[in-house]
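Have a look below at one chain only, the form predicted on its own, in structure tokens format.
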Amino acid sequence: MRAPATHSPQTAAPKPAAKSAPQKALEKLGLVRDVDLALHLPLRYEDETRILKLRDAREGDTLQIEARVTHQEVGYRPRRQLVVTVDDGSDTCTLRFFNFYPSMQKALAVGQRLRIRGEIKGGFSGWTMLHPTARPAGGELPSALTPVYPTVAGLPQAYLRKAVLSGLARAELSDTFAPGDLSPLNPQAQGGLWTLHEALAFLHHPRPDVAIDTLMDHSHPAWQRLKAEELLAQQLSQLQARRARAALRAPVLLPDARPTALRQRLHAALPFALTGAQARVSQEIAVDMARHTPMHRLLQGDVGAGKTVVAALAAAVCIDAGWQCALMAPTEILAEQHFRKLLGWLEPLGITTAWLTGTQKTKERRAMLEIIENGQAQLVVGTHAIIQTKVHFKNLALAVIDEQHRFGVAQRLALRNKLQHEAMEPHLLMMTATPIPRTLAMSYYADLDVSTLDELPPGRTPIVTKVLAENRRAEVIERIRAQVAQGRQVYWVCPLIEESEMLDLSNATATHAELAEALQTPDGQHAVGLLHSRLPPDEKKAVMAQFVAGQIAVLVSTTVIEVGVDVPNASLMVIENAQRFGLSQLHQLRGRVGRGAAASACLLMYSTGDAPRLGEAARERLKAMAETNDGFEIARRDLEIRGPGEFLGARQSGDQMLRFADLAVDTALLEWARQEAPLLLERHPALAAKHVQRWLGSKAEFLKA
């Protein structure tokens, strides 16, 4: 009989120690690696290197004094507070603390000699400091400025300073390029001879004699070194993404030159001639798709430049080669606009187009999914519903993404992954009506080939833009009445109020009622429509269809009509509370008019609310709109006002890829990084990889979409 097996008791693995609140806060800030801590730079600095006298103080100064406590009491006017009087031998000062504990009262007892730092204010009763820092006097003064770091709740400055200091000491910061490589940028002015370690050590603890302005505006040579490093990392990452894509395979879509080919038949059937820019860009795309490497092209063109027809010609090449094409747009209105145009052009040529959206009825959706999977649908148009897991393409070879900045990285990657065919990727054409300023094209979009439609179709009339105050509303309504009487149509756009969708709705509804009453006719001929985000999809479609058909004279809307609406008879755009809109958004809205032969205008109506006047940024936006119709100039000014993070939208999936460099002022550094990146990657690939990992870590993946 076999003896029962004996098991030695297993020792349980020790549980990992629980993280402290400051450790969790560090992770929340993304400070995980030593190099992350080393690159976490101060927001500002405090000068604790000097002791000053109260007699030398000036109103509003932040200063450090050493003084003896002469009086202490707890006062109750206007609220409970600890009031402490100190004397430094030259003058006295009152310290006030609204939040205090018994331990503070003990530390600030009469007779104690303290080192006190805070902002000083004058008044009838002499100098005052509110909630200054105070500790026992004496001890050595620091030899460098004290850094104040960006932080979050639960992470005190003292803990953060210690963590950064230890991270800086441990981080591997050997140079990946020689300091002298920056010498073409003028080392005297730009600081080309600083190493990375020297620059970081200095910026964390600068000498007190440094010009503080050069630290705050990032013009100091140490900052120049960091910005050069950061821009080089971005350029390397973009270059690596481009080269990695060059190793991938895509279907070869050769254009058929025969007159019977779909592209030629579509071209012949179009009711208009292509502009020179459209013909040029179509050829650039056709050349890309004929290669065995995936196209990764951005098509930029101002509002009304005719990007949809370029996409249609590209789709024709794809379909003619026996493959499927998909077009994804961010909103149902825009997707439907594309669908109607493409259907009108391609259906007479025998092309089957499928329509996919999240609001479809189950039966219709099931039918669409079936013809997409069996390949009967040669072109698929829709919203993000296209990238859902239940959507299976037979052979997707071309993916077109409109208004690409409104999609996140994951969404774009999901569409690219829809080609399940011999480890190939589809060609990718991204479109935007927000022109990309040159510095952005050189940096954030350096991994893309960029095509530009820089020519508007003939017959488009320039749009006159006027800025006027809310108190001229009655004049605006009279102007609308005149336009409607001439048989024209009008948009009236109300702003979205993010804090309250209900406020939004009531604003649009009140305006709709006001205009309906003002424009009322006995036969109801001049109907006023209302379109907002809370309408059911079917009602939205019905309202838009009536406006397109001319059955509605004035359309009151929130910004759901920002892109994709094409009504040539609309000649007047009124934007209410225009100061609330971004510059790019205003330009997009203005582009809804001027699409026909009639003279068109855009009225930007602003309200200052309770403020006496408009804010600086709002004034600059409205001024730019009044001064130019040029989308590229608008984009340049928009970048200046908003900065690249907001301008780019979801391209980087919410992560700001440039923390230190400023594209508005660091063009020379960007040019240097563009030239240096391919050399470093070619000659020292290991150093290039190390550089990207140090600066971007996993964020480099965001640039590959």
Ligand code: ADP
Second form
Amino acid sequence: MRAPATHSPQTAAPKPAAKSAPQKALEKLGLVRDVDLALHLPLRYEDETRILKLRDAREGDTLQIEARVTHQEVGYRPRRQLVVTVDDGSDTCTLRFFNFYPSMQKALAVGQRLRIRGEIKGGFSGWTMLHPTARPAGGELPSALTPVYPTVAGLPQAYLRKAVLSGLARAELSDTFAPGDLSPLNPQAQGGLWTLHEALAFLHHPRPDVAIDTLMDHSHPAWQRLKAEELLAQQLSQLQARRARAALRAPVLLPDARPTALRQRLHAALPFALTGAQARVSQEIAVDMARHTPMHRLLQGDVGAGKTVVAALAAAVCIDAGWQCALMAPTEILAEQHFRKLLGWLEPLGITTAWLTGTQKTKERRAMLEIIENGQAQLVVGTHAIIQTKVHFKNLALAVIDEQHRFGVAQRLALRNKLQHEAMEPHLLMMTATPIPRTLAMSYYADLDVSTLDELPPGRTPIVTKVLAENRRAEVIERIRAQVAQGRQVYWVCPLIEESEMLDLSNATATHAELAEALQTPDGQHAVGLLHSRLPPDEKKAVMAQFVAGQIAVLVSTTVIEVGVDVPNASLMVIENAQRFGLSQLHQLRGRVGRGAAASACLLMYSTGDAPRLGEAARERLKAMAETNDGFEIARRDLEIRGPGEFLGARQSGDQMLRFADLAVDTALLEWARQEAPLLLERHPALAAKHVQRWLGSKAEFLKA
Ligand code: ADP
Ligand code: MG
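Having displayed the form predicted on its own, please output the structure of the form predicted in complex with adenosine-5'-diphosphate (ADP).
The next block holds the full complex; its first chain is the one shown before.
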């Protein structure tokens, strides 16, 4: 078997001085080292190994022919162009070039025999090709398919091909694991038997007789090797991150078992009993915090599962041990809500809580900074303001990040660095309402410990979700009127606000006016509020407070309410232009209702704009929403529809995205990598290091956050 030799004598070694535009473009693609180039794999291939006959052509084929020029002219319709007719003995074809030079006219002169390659189209006047490549006929045919690489502006394919070829020739590609290690995954044997070098040599220059489908869908054994390599690198780097963290120290927060301890008193004061899941998860967290290595735990629980109280109990353990706790939330509204809730629980128990946001008044802020620094504030709740350099904690031992996927790596790191104490780091508890599907938990999140709230508090009635077209708006408004008449509250979510460039979207302001009019009482009163991201923070707060207090019955809002808002009396959620939202976002929004005992509903209103019908992906999303309330199922489908890139959010995935492996398909390889990584690290640490370096290079450091 095996790939043709690809070691090429020509090496276009880029000189360090004065970088050319293509060299800069290479760097932009991250193609710096030889091995980076070797691992830059083709998107697709062109078959230049064969000469075909025009008589066998089909519309839309890309084909290579050899033919003689029989006619040439410069045409002017629709614009100036060079028109060349060629004949290959089986049929004729017209070539058109809109930009041409005199030299081309000469090269394509009547009588010349040419090798021509391009996409062929049929038409009234026979076959045509637009801007084909043409060179003199004859000469050797390549023995392998021609690779087409992903590239960027300023980096011509030919330059890139040369660079990759020489990178491949020079790169050190000795195996870090034996080809046979993969054979159990691929009982047909060939799958396991490719070395890295063989796999790369093949993928850059496959023999023309390869089943091209297996290259395109990455099922070919050479691709299997590459994907296994990539997944192994990811697992190794996560393991290394975990080990690096294990070498760090954190304050030991031993639970105080006395009934007078804050934790016990908080527990006793709660207006409800913990669910089994909450009790179990609290225990998992307590065990972590009692260790002298920093906790790095993700608490996932569907919207409304009751994560806040779990965080409060962890904070109580921390405060009992004499340390400070911080809770950071992605939006001011959410932070405020946490603050109120925690204040309500903890203040009666004698705990001082500080509040920090970017928008608070200087005087208040100064006072807060002071009690944070002198330790009087045992708990600090706020937005990103918490991680600013001006904020000094006396002794931060537990950092809680709500809706962690809204924060980037740098922000998490900044929070971890807030403990300036004998080279220690605080314990980190991250919370998310977007449950992480198993494959992601095993890959991107492999260095996290995960706790799951898999049980909702009792007494919730399931939310009924309906999908309806925009033309049923009047019905929807009737339904709102009925809810309001029963003393219930309603959310109406619009995707964009006025002045947006997307004028086709109905905007929150107009909807607010519409509902205010529809729900007006005879004396002209109405209880419709408006919340959008351009409101000043004070007004936002006031509107939210009115809604929480029940003074506003219908809250029209852009997605600022997306995360965490908790108003149990709200029982109807209307989402306008629902087709514009992502699945996880819809699920989060829907989670704002169904928090009390009343039957709740979510109406997903879609509009198709000018299009006759909804797009495939949008239809899938809305269907999934109507079919299930299960956050895990939603997350799984979301991953299927969108892929992990969008799921993870650009900010946190960034460089660590998998390029080749597909988690939806490559579960077996992922399992393999997960088992292999600790073995390799244990038995052959040097090979493990080489593997990570090869695949991730300088990005390896980044992953440690
Ligand atoms: P999320 O997990 O979405 O952050 P919250 O912490 O906001 O959920 O909790 C949702 C609601 O459920 C809140 O009103 C909270 O007080 C309430 N809650 C939490 N735990 C329980 C429980 N064990 N029993 C009853 N209600 C609970
Ligand atoms: Mg929450």
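Source: prediction; values computed, not measured. Residue numbers count along the first chain shown, from 1. Superpose the two forms; the largest set of C-alphas matching within 1.5 Å is the rigid core.
After superposition on the rigid core, the Cα of Ala469 moves by less than 2 Å between the two forms. Once the rigid core is overlaid between the two forms, Gln81 counts among the residues whose Cα shifts by 2 Å or more. With the core held fixed between the two forms, Gln72 has its Cα displaced by at least 2 Å.
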